[in-house]
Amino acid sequence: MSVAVRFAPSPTGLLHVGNVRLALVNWLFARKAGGNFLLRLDDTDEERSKPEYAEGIERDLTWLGLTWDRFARESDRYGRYDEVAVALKASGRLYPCYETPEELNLKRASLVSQGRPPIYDRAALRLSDADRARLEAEGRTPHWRFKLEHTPVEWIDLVRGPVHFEGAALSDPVLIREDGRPLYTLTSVVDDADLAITHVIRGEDHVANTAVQIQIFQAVGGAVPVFAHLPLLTDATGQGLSKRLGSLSVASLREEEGIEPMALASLLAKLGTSDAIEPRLTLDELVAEFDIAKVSRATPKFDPEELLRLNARILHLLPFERVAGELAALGLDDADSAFWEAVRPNLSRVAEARDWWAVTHAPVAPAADDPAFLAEAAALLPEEPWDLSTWGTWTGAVKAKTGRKGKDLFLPLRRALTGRDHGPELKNLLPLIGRTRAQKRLAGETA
């Protein structure tokens, strides 16, 4: 049977770096494998599903490269979950309960109270007939929970191994509301088994529900996929990442702090496990590297100063034909490869190649503070065309006329050309300054 793997967001909330580190392994894993990789938004929770959210998540991923072969929307499929409940509740697996809210927190506050666990004590399937339409006739409508077989629940998971459940430990689950909504619990079970998802990669807060969710898979006659549960991403100071807080959310690390994408994909791809972080250029070449073998159950944290790093180094390495894009989206729609290529070594992000821009190709107030010296180096500056031996042909010249070396002889002129201190090699930029502009500059004047 050929790979399946699904990433399930709800669209409440921005896509943090957490939630699509878990896209991007599944995404990993089924392109190993040859498999296909299928979006499904689980927007059954309308209060909060947004259609901007959900926008944000189909563009998050683009921008990533997260390609889906497939695509699927809870909220078209309710007709199917109710077929699935109908039988459920025929065979005796769905039962009706009426606490209300208030009433099962308090028996959940008496059980904590006793020091045991605040299990489900099945009240509801004590009731009669009559029992029901009287509470009924109350006014109370329903929910429905899922019957447990109090049997042991195990599997081998991909990333924590052996794991073994006992069913009498676990609480029937509610699945359906009150307002006869279906909660994820079921939607997710039927979905996976009406799409034949072979795989279900997660963060390990599922791992409990992976136990009720198996028992509800035999149920509905569905294959139970294989699971892997990976340990949840946290940010650099171990606190948990969050849709609703918008932490690390993906859109602002694009947006805001001008990310490139396999910057973060790969650091997401490797946070957690063995190999170590390095740049990579493509998705093709984390797919070569991807073994969710090498997950470790260790709890990654998530360092944007790392990021930020990795950003740069990516930088430094990606081809002209790579930004040409984004250096038009700045406005330096004139930009060439050799700017690039003289500026990238400096740059942290993209963004910054705007300040080199500048310094090549607008006014700029040089820091002329050693005229007699920069006065003599400008009557040595050679005839144009110029190249990138240029700078050592001029200050070797420079040099031996004046007996400079070293900082005195290359700081004044680097002040004097870009009104810095430093930057990207003078022997790029100079061609880019040109002579003209130069020669303004190195007699002090804005050019």
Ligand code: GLU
Second form
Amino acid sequence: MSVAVRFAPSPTGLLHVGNVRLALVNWLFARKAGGNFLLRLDDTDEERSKPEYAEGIERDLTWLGLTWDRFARESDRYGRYDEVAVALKASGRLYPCYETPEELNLKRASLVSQGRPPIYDRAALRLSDADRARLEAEGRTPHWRFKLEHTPVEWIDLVRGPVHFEGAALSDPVLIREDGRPLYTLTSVVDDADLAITHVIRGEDHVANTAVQIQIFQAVGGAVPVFAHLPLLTDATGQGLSKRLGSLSVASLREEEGIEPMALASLLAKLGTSDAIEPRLTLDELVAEFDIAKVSRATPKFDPEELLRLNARILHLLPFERVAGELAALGLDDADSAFWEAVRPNLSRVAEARDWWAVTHAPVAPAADDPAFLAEAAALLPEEPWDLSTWGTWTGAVKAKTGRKGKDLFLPLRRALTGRDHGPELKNLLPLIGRTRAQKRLAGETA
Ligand code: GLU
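Form predicted on its own done, so how does the form predicted together with the named molecule look?
Time for the whole complex; same chain goes first.
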């Protein structure tokens, strides 16, 4: 049977690094196994689901290169969930309950105060037909709970190893709301079964759901998939990442922080695994290195500084073709590979290329604080054409003429040519600055 996985976000907010890590791990798992990857939007929460969030999810995944082979939207499948609900009611596994939220809260509080786990007491199972008729005559509409079997539930989790739950220690979950809407606990199982999902890889916040959902798979006659529950990322202080945490959203990493997709992918594919985090330029390399067995049970910490450092290391390796679009979007339409190769060692973010573009292509006020020396140097500037050897030839001649060396030789030249103390290697910048500008800047003119 071929491997099929899914990433099933609810379009109720922006994807953050924690969500997208699960998307990536699913995608890598599918690609490694030659299987397929489904994007499923869990949008049955109609109050909170928004089309702009759904679009955002697709945009974020596309930006990262996580293409999907299949797409499903739960709101398209209500008819199917109704069909399954009818069958579960007929077999007695779904039963109507009439408690109000307040009544349920009271029951829970009373159990907790007695030191007992807040498990639903199944009072609704003891209602007679007459009781139900009376409750409905009072205007109550039922919600529906799944009747768990009080047997052990066990699975071998690909990350956690053997997991054991007692059915009797779990509350019968509500699968259908009072307004007739099916809930995630049911819809997810129906989809996973219908779409022949073989491996469910998700966050460890779903472990208890899995115990319940395994019984639902069995009740609907679906094949129970293999499960893997990954520890959730925390921030650098160990706090959980909330879905609405704007600054760690994929959109803000892309649009505000200037993070490259492969920087994020290189980090998230390895965070919390036994592999070292290294810059990778293609998802194929990550696929080749991926193995879910490398995922550890320890809680991984997401550090934005680490991401930025990785972004810099990736930029230092990326060829011009991979950033040409981003450079053009910054307005650097004429940037070419010579420019890119000159400046990339000095960048943490592509947008910083603008500063160096200004140095090579726009007027610079030079810091010409040693005019006599600079005049001597200017007189020695070779004729064009210039190439990567020009800087060495020229400074060799200046050194021979003036006797200066090291910092005394190079720093005044750098300050005059670029207006700054630090920057990309002048061997690379000089041909981009060109003879006319260089001469003027050495003479102290803004050029
Ligand atoms: N929509 C669920 C969530 O975002 C999916 C969980 C699952 O993978 O089953 O948590």
